[in-house]
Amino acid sequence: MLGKLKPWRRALAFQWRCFCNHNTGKVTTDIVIIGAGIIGLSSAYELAKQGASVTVLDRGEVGMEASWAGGGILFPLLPWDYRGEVTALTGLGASLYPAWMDALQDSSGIDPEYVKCGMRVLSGARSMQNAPIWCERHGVRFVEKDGEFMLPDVAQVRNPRLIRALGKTLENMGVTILCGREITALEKRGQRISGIKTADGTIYSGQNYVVCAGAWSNNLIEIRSFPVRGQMLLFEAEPGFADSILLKDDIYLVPRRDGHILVGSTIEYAGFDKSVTAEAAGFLHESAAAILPELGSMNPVRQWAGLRPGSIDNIPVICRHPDMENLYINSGHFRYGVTMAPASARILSSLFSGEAPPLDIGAYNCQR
């Protein structure tokens, strides 16, 4: 593996990118990504940092599905409704964030708009008697006043904005990002991987394979990946007109710095369907007005949806195919892929390079 080259070795095969052999429909790599989203594109980024010539193929465009779709909140909602599992990797991951973001702004020039905004848990969230012990035990600083419980250091950041950061950074890098590449065929030589087949008969091989599908997962391997759609509401309003995250009922608001807010977001099982529909639209908006009022005489300029990697649990899957030896696997991330992304790319990194992780990695496990 790429990761336990010597650093000459390193540093040639970085050199190398990727080629495009014209005769054979061929395209060569060191290590092929299978998705576009933020877990692809930050999985690139350390992978090429260690030296690699990483080759992004998607189906569509970059970052265009769940990646584009959220809020961009980067902490649990909430965590002391989850599995330890999930509140390791979205902690890691948020505290990642600052050192990340300072990276990709200085390497691409687009500002993520990484904001330590906080989050104010109003009265009618679920589970609330937990909260003051889960964060003394996890060094979270919150408040309580007047039956609200603010968390002063939960952060937000643009997704929209990260991804183009994020993509431009890896074009900086030499990373080769393909869009509109319909995978119809993963080809295997015994116990390996040995080339991609799309739809236009190209075939893409490298030393390694890594599917960070999302949703579409399940498509290419056994992961017990789902879709789960989420539709959301934007709101146009003067910059400052809301300064926290609110979260209520499980609806939550997310002022921008412009002064949108995006209100967010339904759960639904609806196979690959993302269309939206005026049923969420009125719960949405009947919602986003009882946390603020204002927002009831407001008409949203814009409804969308997009389609999570849903998982057992919230807990993705992040590890060396076990059956595959040249295949590894980072998707499933349902609601906290933009969280998570920092840390699962440390991880997938780690895998590589032989490295220890970042913390225990048993429960992100294939067979688990």
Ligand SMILES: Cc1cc2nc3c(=O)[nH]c(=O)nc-3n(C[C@H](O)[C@H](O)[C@H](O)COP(=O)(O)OP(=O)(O)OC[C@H]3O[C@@H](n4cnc5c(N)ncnc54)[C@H](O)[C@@H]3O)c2cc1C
Given for the second form:
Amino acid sequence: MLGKLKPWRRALAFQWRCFCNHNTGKVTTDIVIIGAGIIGLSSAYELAKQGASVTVLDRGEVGMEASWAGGGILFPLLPWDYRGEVTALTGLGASLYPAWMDALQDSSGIDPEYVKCGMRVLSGARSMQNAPIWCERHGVRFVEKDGEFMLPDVAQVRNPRLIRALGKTLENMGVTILCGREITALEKRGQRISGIKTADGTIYSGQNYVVCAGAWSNNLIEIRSFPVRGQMLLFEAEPGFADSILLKDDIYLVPRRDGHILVGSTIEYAGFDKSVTAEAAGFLHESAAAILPELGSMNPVRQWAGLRPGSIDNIPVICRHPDMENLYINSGHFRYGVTMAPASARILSSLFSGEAPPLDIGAYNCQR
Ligand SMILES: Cc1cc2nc3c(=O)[nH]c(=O)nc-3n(C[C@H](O)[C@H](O)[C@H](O)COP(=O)(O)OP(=O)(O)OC[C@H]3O[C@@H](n4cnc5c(N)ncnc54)[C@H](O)[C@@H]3O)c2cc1C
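Could you switch over to the form predicted in complex with this ligand, since the one displayed so far is the form predicted alone?
Full assembly next; the chain just shown is listed first.
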């Protein structure tokens, strides 16, 4: 009988027989995911695709934290400055995007505005001398001209649309998403999590739990992740005002299809404070005008901030907890969580199914 099930279902059926549920709430689902950002949602997508029943809980609305706030560039800024583990995960993530976007658009009817618009790294950007060797080594196409560096295959996605497409697809797949549920504690019984408790005292339980709580993950479980504020500025221009992403050092301009130009972003260690500052607005506006002078005379239409789930060297934690056998973590994606999301979700689902992970995952475990 078990032989007819997919590998993942076989593993789960085995655990099901071994695990006697002692907690007060009933077993509602195979997998409970804490956090409905891009990481929690993409994890739910991969796990549901494997046949698991999945429930995602978020204390707020779906995808309204870092995943909404980001720029949607599907490539690291100045990737030659990063460690191989970042390159591996962002590279795999970016390569999975085209098929993922087609699947989400087909299922949801929502266009996430995935577009290969290219990224121009402007002259004077730091550590440019390392770029050609890095690109050649990693098979990334580039054109070098007049001290500038064009990466024609870099793509972008429009975050709010991606979140909506993913949410709708999950709904179509039968995934339950519960908003307004703040998880305050993981209830332990021996070496297992027996349930998760919300602020109003309700306990939700499943067979397995995945923490995807972004910058707040460390409040639930120790993973050395920390909030890093990023502020963004938005300009309204005509469509076609700029056609590729423009980057100078850490400041980038992202042109959306409808003409909006996003300018990002600051890197601030301000705890969980998500407020915006006049100082950052001034800095971003000035930096944007240095890249595209026309922006100097335009007024920004919006400013916002998001909290990135910071991690050492931008390397997330994607693993089973070393002590709790039914607890998993997918968190700490710092500056590149949107890019890494489909790859991280594949790694997570391989931990459940026992299938070979898509890349060497040693660097992403909790104990590194
Ligand atoms: C300004 C900015 C620009 C960025 N630009 C890019 C970019 O261009 N490209 C790129 O790849 N990445 C970018 N990023 C990074 C990317 O956005 C993040 O790495 C990614 O969104 C992290 O996703 P997440 O799901 O882990 O976190 P989040 O989106 O923050 O989601 C975490 C969720 O967990 C929920 N939660 C937290 N605690 C609890 C709890 N106790 N109970 C229930 N729910 C809880 C929160 O409400 C939230 O919805 C940017 C980030 C920022 C802020």
